[in-house]
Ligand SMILES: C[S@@+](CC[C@H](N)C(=O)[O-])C[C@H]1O[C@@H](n2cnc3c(N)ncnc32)[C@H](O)[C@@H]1O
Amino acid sequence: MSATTLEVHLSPEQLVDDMRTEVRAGLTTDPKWLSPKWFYDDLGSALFEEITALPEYYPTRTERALLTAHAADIARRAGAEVLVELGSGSSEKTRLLLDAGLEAGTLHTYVPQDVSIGALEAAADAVARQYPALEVRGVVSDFTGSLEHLPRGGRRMIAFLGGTLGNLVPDERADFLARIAAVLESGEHLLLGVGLVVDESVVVPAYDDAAGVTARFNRNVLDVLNHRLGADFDSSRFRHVALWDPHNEWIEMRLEATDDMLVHIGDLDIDVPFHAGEQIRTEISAKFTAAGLAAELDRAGFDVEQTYTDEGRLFALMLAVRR
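Taking just this one chain, and keeping to the form predicted alone, what is its structure?
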């Protein structure tokens, strides 16, 4: 088994403190909102894995197919000695990049980053067992605020897959991409996996499946708040809503109150009123055009080296190099 280390820059206590701050801000404003980062307790993670296998949910299987087809070319172009993955989760798809990097003879270190100590430990150990030649250095942190903790040394490629970039609004994306550029050296690479702008009839069902799995996933965030912050949401009194915003070119997931209610959040010592039909925005998932994202990367200090898309132009892998 290869060497495995774990650097912890975000404790469970800090994560709950962040949740308190964000939930107070999001539920005491109009319109109300919650961050999608709070979806992922054990049940939320399991439901998301179920979502990725649904017939309507094309992003995961399309990205995996692109990685299968093009990982070798990505490894050749980037020549990465160190692969850093932001929001690594189970590191499932990443194995395609690890295989390609090892086959190319350049890769020697894998750095998975995630907010969950437990999930990161499990993923890092699994990768270390499967790839004994790799050094595995896990980093527990929030990728939106702690890029400075990523290790330096060796030619790096940062991978940010799964369309997660789309969870950030444009100003947040600009700041995030600029901070990635700030931690990379000239000639190092960034690999993004992003959903492309497609017809509403394709994208909406991906976030509102016929089996109702996404609805369960969305409502589960209220149960997370009940468990972690002592709230008393009745998630059955909220309806899952998914809609396409053509102006912003993103899908929004919302939870809509089915009747008037007052929710108490014990840890925050606040009461949050809802009227029937009032909504909480729980996620945006922006979709991109290749030209539009290339322009955003250019402003951050990157040049696009290669864009890989599927035949239906549903998804893209974009390999960019730091100027």
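Right, and the form predicted in complex with the ligand of this protein, after the form predicted alone?
Partners and other molecules omitted; one chain follows.
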């Protein structure tokens, strides 16, 4: 018999409260910025799923191929009884880890965690239906906050797939890895799926596809602010921009105002001026080298046990163990 529960550590009210604070900070400074976590309302989560199937978006299919090839080895090494997945989204690729953990005879619980309650509920229900032998415990929370609410007990592996680690700037990343280390016991595992540094001609189209799905995903964040904070953005007056920053080795997604405008944000009682050509940074997506990330993991208290990469060295799965 499967069981599904949903623990809410971030209520819709808290989420909007956090959004108010961050949006005020990000849109009243120069240059302007927004956190990528606001992309993921129901439409944003659905658009992200569309992105993962685009021909230009190599990360998802490459990570899926790596999981297909190596999930059994990962399951054997980690011996996890409990799989916790941060930013789990649709949990689609995770099924490869679930199959391998069940096959190994160790796994009994799956804990998907996400800030997007709609996507999480749908994914947790679907996994529970497909895997009656698993206990499925969904957790609604923000992984940039405390992780102390994550379940303890049972041998755990925390998975963080899809290159989402790259959405954090280096300081946030160091803090995030340290908070994961703080909740894991010695011998427990962390599995990271990250994009590797590749040529600009490969990485930029992945964030600026010909069909314009990433542009819709990017602009949707303005509609999220319209719905949740009573803003009056006209998202059609913002252009999607994806830029490779070779110094930081990250992609930046931005929204560029097509003309001068004044945007009112009702809930914050502020007017935000934009001049033509002004940009809002909406996401960074850092790319890694295996050696660089191994050093970051080492500083946080992890040893890299195994690194799995594809032939084209586009993507890596890194399995690390808490010292």
